[in-house]
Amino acid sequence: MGIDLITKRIEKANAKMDKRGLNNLLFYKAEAREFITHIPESTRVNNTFLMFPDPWPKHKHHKRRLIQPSFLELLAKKTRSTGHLFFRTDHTPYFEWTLELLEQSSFWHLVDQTIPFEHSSYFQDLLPEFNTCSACVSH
């Protein structure tokens, strides 16, 4: 499941699935917080990936940031317990603050595991260089 803002993006990645003929793929124009609050009590998810956030670099645009300590709450609580978070920035300075928040966070915990089935994307082709972090739920 796919969950972003961007309507074009959105119909991208519809777009690409159709072609494909992949029907094992939703996306939705949502704003992550919103969506994962609105998922069934019954539901819990697997992996989440974060890809390439909007890292709100103005110190006093950092609130609108989506890791915060509050989502990092919101969002254990909807994972599995074998669950992982995946976190890719291309802003040394949003990846510093995402390893400072999981490491004080009681809900995570920072593991070494790279995102599984990783390959190149056309918007990472274009970066010069992005860091990645990876965490396990501490249920």
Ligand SMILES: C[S@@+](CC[C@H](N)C(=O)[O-])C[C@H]1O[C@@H](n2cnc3c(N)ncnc32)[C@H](O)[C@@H]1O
The other form holds:
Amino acid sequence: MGIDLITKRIEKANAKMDKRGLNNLLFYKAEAREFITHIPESTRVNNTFLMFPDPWPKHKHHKRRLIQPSFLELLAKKTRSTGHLFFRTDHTPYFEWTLELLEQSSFWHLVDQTIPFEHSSYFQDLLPEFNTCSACVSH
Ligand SMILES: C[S@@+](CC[C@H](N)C(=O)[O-])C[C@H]1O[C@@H](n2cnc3c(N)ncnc32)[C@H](O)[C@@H]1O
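The structure above corresponds to the form predicted alone; please give the structure of the form predicted together with this ligand next.
First the chain shown before, then all remaining chains and molecules of the complex.
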């Protein structure tokens, strides 16, 4: 399942899915926090991949970053006990921000796990470099 706020990104993902004849994917236009909040109690997420979320570089905009203590708590509560969070960004300050919040979090712990299903994307291919970290739900 893939989520983005922008209709065009969802349409492009659907077009690529159709072109490749894939039938186990679902792309949904949604705000990430809102979407996760409404995951029903009977359903739990396995892995979450946050790929190049907007870094909001200005200090006064840091509160708009998706990775916040409250977001990490919400996501952990919606994730299976064996689930992971994978985070990737080309923005080093956002990477450090995320590492720090994960280190401090009582809901996640950092693990040394490579991202499964590694595949480049249009956006990723434009970037000279990026960083990835992964975390496991804490019990
Ligand atoms: C830099 S682009 C990366 C796109 C894609 N994830 C990739 O890796 O190619 C950041 C994307 O995050 C989406 N986005 C930003 N805030 C979001 C939110 N709160 N919920 C869902 N999508 C969001 C934007 O619409 C934008 O398409």
